[in-house]
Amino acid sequence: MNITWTLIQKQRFQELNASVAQREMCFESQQDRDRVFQEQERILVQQGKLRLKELHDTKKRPSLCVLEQKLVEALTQKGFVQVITPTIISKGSLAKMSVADDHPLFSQVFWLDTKRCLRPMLAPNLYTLWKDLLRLWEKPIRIFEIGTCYRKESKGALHLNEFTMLNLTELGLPEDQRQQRLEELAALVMDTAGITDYQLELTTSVVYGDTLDVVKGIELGSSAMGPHPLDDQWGITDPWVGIGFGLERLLMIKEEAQNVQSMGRSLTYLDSVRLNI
């Protein structure tokens, strides 16, 4: 016989971030399956308790915070300036990004009232900063932000309503260097996150059109370059590159976890460990 885990067992393994090998085991009988499930669940629970003990005794900070600090250090050492912008943005800012009432992303936005929402992306605020910084700083202008974004995402192992984005941009570089620069920036982030063997794939974004995505099994980051049709809305004429990453997804791949919920802000998980163990 080729007996696999029950739906409840699969759900429990996902909660406990079981490995692929553990999740794909097959058995000759239900009795064997249930016995092995109890053994594997006990192992995963023990591993979780050890991780929580490490967090308490030595680590002191969740992996999401550690990754954010590493990225800040790596980017500032390369000449990027960190910025902090508002979480609440205007409907007009989204419209400048082409996210109007008929846009696919519009229905995923958390609206506070008819004119304000929680930002679903960092780009509108960075565009706004570009316009002023062009008057104040010499080019190229290199800025980045790490901040929380909000979307009414479909439920699943790869999506969060509240997630942490890194968006790094460089404005005013030679146009013929944009592709190479995007590859360099992707490598900088992935090396800092400790992820290798990723791919760069051309695809299409609902906001930017053609993009270059960073992929390792799942999409980890997405990039764009200008001049771009959106630039006119912001008065931007210089060539630019930008690339954004979801930090929880980076952690999920780095730690070979099974669901992104365990990597983010949560009252159910702490540093990827399910607290009902």
Contents of the next structure:
Protein chains: 2
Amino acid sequence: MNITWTLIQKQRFQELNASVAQREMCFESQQDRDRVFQEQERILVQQGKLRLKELHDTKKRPSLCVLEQKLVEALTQKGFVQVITPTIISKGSLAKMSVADDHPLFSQVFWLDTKRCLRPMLAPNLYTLWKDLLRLWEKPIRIFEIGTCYRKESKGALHLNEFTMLNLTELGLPEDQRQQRLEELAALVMDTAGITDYQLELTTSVVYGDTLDVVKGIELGSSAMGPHPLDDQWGITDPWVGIGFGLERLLMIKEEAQNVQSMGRSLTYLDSVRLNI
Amino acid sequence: MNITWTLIQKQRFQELNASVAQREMCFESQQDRDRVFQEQERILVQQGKLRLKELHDTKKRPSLCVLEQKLVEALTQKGFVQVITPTIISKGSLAKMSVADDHPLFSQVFWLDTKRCLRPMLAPNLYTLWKDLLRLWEKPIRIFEIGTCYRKESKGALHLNEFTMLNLTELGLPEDQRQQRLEELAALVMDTAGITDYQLELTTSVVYGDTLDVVKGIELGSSAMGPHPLDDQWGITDPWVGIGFGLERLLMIKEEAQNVQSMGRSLTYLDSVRLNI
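Return the structure block for the form predicted together with another copy of the chain; the form predicted alone was the one displayed.
In what comes next, the whole complex appears, and the chain from above leads the way.
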């Protein structure tokens, strides 16, 4: 019982989002293995076709869109206001996040020209809006954005060049309530995504320094709080909390899928199903 | 009565989305004009603050997001399936749309490197999905996408570097029903956006040749049908119709606003209101 899948079989299983049980099977002989592979592949292809039929007949929207809408509903009900900001941002605004030439994230940025790039995160735009909204609304200012961010990630089962980020922020809350508020907001998002048994872990972010991550096997979200050294650049002095999630990762964990590509914007997958089935 | 607004006053009115009546006022003297300008500017600023208060207290989402959700509901009810595809596309896929070096649209494309660019339209991705879906679903194949497209437009009141496109397509319908179907689909979108009194005009597109435009003062949408010379490149032989709309333009016309920037992704405007009020 020590013969396992070949590399090609493993790849195909990853494409088809095979279950942990399927991926961990062992065999007495190569013949056995290859016979079972054909069986299991056929089952996975059938399941994929069924899911595409369901998308066509009843669901009508990929899970990523459905999750986005659920999050919008949950957050607006809790008093957050949705904003939509440009995906093309200035080099200056990135520099204000301390992401300059010598920063680990800098090499992952897609540049359009010497002055403009695709946003690798939502935070700089939200900082910009905070400054205006402090003049117009009473504190606490609660805003969120859900939108595409871009990073030149080394392609892997956990990374995407373009992914969907949710960033929710609350500016102007009492300093001693920040930790509790972050826990509440993390719980709100995880409930909405249908994920239980996650952990909050103290870790170090390349942008924010010490942060609290939301983890279930992989990093699902990352939070930060202020006053923070970056705030000076944006003229912000009030305490704040912010928490960001990758929506494709939330779906991957919720659906126990094997690759994040299948959950995101794609021409190869539709609603997590490989189209070359 | 032949004194009109100064250039600076006109610009400020455009920022504040002044009404036609406000924009077309004439005066006996410069003194009169400048007094009325101050009054009207104050009123517009008040209206803007009220709209931001409404966004904060009850609406919770910018009109662009609300319109997107209404369109999703209207289209899925009519049997269309939503898809979400990459905003980064290949040079090859653009070339298959006949957008190559000598094409008028080519100079408007944002390039990330020699092989990849930001999509200036949704069509190439929808063509790619059609080919797979023809194997998996029965005809007619009805899909739509709502998402950001990018063009290096000369900045003006009607153009945005990043704008939100809706493209809905139906593949595999009887050839003699195409014209009528396009009219139905245009009506569905215009109804959903709350726009009446639009016209359908025959015109010539740089990509598709002769097309039917949806017009109300400005071009709101543009449609095409196949079989079409481009279809060969994608291996498509069935008849089809497709129609694309700029959502920011739909909002601008619906709300009688003066500039499309105020309706789109922005750091200067929030839900059509200038933030430096």
